[in-house]
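Next comes just one chain, in structure tokens: the form predicted alone.
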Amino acid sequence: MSDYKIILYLCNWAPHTAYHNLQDNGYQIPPEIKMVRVSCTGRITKALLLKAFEMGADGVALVGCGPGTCRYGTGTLNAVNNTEDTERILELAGIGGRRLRFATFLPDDTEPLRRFLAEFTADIKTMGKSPVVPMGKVPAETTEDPTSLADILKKHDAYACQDCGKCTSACPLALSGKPYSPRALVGAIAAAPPLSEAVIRDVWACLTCGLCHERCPSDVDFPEFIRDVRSWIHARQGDENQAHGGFFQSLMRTMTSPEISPGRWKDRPADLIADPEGKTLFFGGCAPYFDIFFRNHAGLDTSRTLFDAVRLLNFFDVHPRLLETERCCGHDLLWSGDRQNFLKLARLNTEMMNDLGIETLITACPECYRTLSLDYPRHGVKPAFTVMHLYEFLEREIDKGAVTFAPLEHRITYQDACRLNRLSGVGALPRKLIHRLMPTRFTEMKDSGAASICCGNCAWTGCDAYSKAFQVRRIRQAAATGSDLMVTSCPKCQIHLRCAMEDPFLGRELMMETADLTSVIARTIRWE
């Protein structure tokens, strides 16, 4: 019996008739193919395509109706776009884009369908087994997860909550109108298990932005508390509150497979200079995957930040090592409760970089910075290298006084990244760099610095209409400063705020140019 597994998502209309005719004529469907009958291939999202690989598929075929014959109008176009995007991500992640295929057939296309099934099966066998280790095939690892909610409450001293409500009065989610209260959530968890459905829903709605912790007179670290509660729930009943169908959680879990061979930097511009033997590593993060997944957002190009970061390092004669085999740091797995797979990624990344003798790791991503420098050691994974944010490096070099900046013909304001600002304590550094630039004007938003509000999502969980409402609020705050450029420091701020700007009902009211601080510095910095 073949040990290959090929998932065939088959449209219920034209191709299913052809498939049925094949069987009626005595054709034996290759045993590797497991057919899943679907109402329309346009309903098979990128998340479902990737999930099949996460669960152990060696190949996936999406077979639907031709353009102009789809019963749902745009089903074929959706299927084409979803397949193309997922193919590119599979290729980038080192799984293999050719393992995914899209084809269309009419009811009479019996022979073409037979040839397709035979040829695709042969192609997959030629490629060999998928490098992804199926979830559920690996024994559970022991983690330091607390065994009870009482342990988590005690660990974070949540019993010290004074029930004053200052957290709720500051929570941006509560202020957006959502019936949500950090104070009430702590109280409900402390009351006694089992947790109600409302409590579980709210645990994943929390933005973990840390503003409540900032205001708490008892110093209850609410983000860390929520993260541990999520881990406790995830280990017992999973998580159904993931945005985008759980695509990014699936992608991160596939990266825990040791045999995949990502090509993270293969599309980098030719002008970037890297040292393949260097001891200083630039860690890029997941921006290339975001750009493919969200390619329909106007002007989204978060990879540009990575390329500009390397250009800035080159500007100061640093030629960093770039690892094609770089994997996600695991931030979103940790903060969405999947601590077991976070630890797998942390160990893979750390062992790989330690073996290469990396001495200094520089990153421009707030989440990678926080995760690599703080969360890895806190979870028992000890990097043998120093972690530095790019802003620290730039401030040190610029402070030497050999550079200046071209005038920036923009009135700018700044959107803080929570992981860099409140959760890593590096909020002052980007402002110091901004003041070194020569903008027409720099104006802080109403809520800024220690009081800043986030971009509306945490680790791809809990995104809903309320998240959108306060993203709109944030953009309006930026516009109220009279600025024409919003500078950010996190790729996810770009994604979420640009998403809100595409609100079809508010139209151009929300449109505002955005750019990452790294890119702004890269395009204006000059030698004196």
Given for the second form:
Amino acid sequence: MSDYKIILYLCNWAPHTAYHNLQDNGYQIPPEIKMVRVSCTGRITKALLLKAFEMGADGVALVGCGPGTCRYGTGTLNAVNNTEDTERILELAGIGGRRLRFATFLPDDTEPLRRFLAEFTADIKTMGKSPVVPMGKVPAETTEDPTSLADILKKHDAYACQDCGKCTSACPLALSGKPYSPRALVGAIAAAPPLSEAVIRDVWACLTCGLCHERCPSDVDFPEFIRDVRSWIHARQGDENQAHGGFFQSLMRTMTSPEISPGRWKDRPADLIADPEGKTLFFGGCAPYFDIFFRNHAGLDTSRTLFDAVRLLNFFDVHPRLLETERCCGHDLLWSGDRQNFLKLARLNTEMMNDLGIETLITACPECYRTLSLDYPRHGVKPAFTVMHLYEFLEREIDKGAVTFAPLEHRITYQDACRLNRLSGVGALPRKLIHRLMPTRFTEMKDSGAASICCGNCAWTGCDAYSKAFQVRRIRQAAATGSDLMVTSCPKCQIHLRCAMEDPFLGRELMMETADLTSVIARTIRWE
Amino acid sequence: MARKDIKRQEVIVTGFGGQGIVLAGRILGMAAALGDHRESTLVQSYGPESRGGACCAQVIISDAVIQYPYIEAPDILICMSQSAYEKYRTALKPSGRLLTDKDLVAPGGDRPEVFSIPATRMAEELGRKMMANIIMMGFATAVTGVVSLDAMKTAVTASVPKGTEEMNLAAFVKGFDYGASTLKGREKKKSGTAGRIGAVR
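What would the structure be for the form predicted together with the partner chain, given that what you showed me was the form predicted alone?
What follows is the entire complex, opening with the chain shown before.
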């Protein structure tokens, strides 16, 4: 019995007839192939394609109807796009893009279908087993979480809640009209385990932006509390509240396999100078994956931030090491409750970088920064290197002087990243850098600094009409400053706010140019 | 006339009285003699002109014994006021280097090789205007290399009032960093890569 697993998503219409004919004619379908009949290949999302690999598939074939014959009109086209994107992501993540294949057949194409199945099976066997270690269900008792909700309440001193309501009156979700209240949630968790469905729903709805903690007179650290509760729930009943079908959670979990060897930087521009032996590492983060996944969003190019960050390091004669094998830092796993896999990633990353003798790690991503510098040590994973945000490096170097900025022909405003601002306490730093720039004008939004509103989602959870509503509110705040460029500092702020800008009902009203602060600096910096 | 093979540099530090010009000169000389184990002399102008007028410290640093401590034409001229610049600018050797406080001195257009640092402004930002001279010494150390960094740090620490060592050292490093950064910027400009990133869209 072969231990290879190939998932065949087979469209119920044309190719299924061909498949049936094959079987009727006595053809033995290769035993490696597990067929899943689907109503249309266009319904198989990128998340489902990747999920198969996460669960241990060595190859996945998506087989649909010939172009122009799809019963649903655009099914084949969707399937082509989804396969293309997922292939590129599989390649980038080191799983192998060729493990995913798309093909189309009509009912009479029995022989071509037979050849396709045989060739694909042979190809997969040539490639060998998938490097992804399949994830099993994690039993609760093996996690390192606090064992009971009472422990979590105690750990975060949530009983100190005075029920004053300051959190709710600040919560952007509550203010966008969602029947949601941080204090009520604490109360419900304290009062009545087992948790009701409504409570669980609210636990996943929270954006962990930290504004409630900022306002709480009892200093209840709401984001950390929610994170622990999520972890507790996740270990017991999993999590079905993930955005984008759980694609990114799947991607991160596949990265916990030690065997995968990503090709993370192979498409980098030729002008970047890196030192393959260097002790200073630039940690890029997941922006390239995001750009592929969201490529249909006009103009999204968060990878540019990473390239500009390396250019800025080069500008100051730092030639950082770039790790082809770089994995995700695990931020989203940790914040969406999957602590066990977060720990796997954290250990893999830290061991690899410690072994390479990395002394300083520089990142331009607020989530990587917070996770690597704070959450790794707090979870017992001790990096032997210093973690630095690119802004710290830039401020230090620019402060030495002899550097100037070309005028920036824009009126700008700044969108805070909560991981950098409230959750790492370095909100002043990007502003210091902004004040060094020479824009036509810089105006803060109505809610800024400690009071700033987040981009509406966190860790790929909690996306709904309410978060969309306050994203719209945020963009309107930005527009109200009279600015024509919104400067951001997190790839996810770009993704989420630009998504809201594309609201078809509001048309062009919300459109505003956005750019990462790193790129804005790179665009204007000069030696004096 | 100094022999060609003997390394000898003549420095004039000049500015208003009260800017710590003489102290700056003394630190420079001390660093050269005590830290770098070379010869040095200091001549300071004292008198009515130092009360708000042009004040001057003449420092010679050499590998050989210095026979005569006065300077006719300095290799390095450090100016911290416009009047001092006007008074001494013609004395500077044609190949000499001019260092100025960016906000206080506006040199004429005939000198392309001017190194300037907003020392007084930087000192104000650090909380003490009187540290401008120390910032200038840091800048001079980086730009001219006439004394070593370690020797200067030791001399600064030994020369400033007790309890202010750390603050002065920080000011010194700030000036030094600015100097190193200036040199780097010039080098980049020469190689045509200053602002290279900006060209990338």
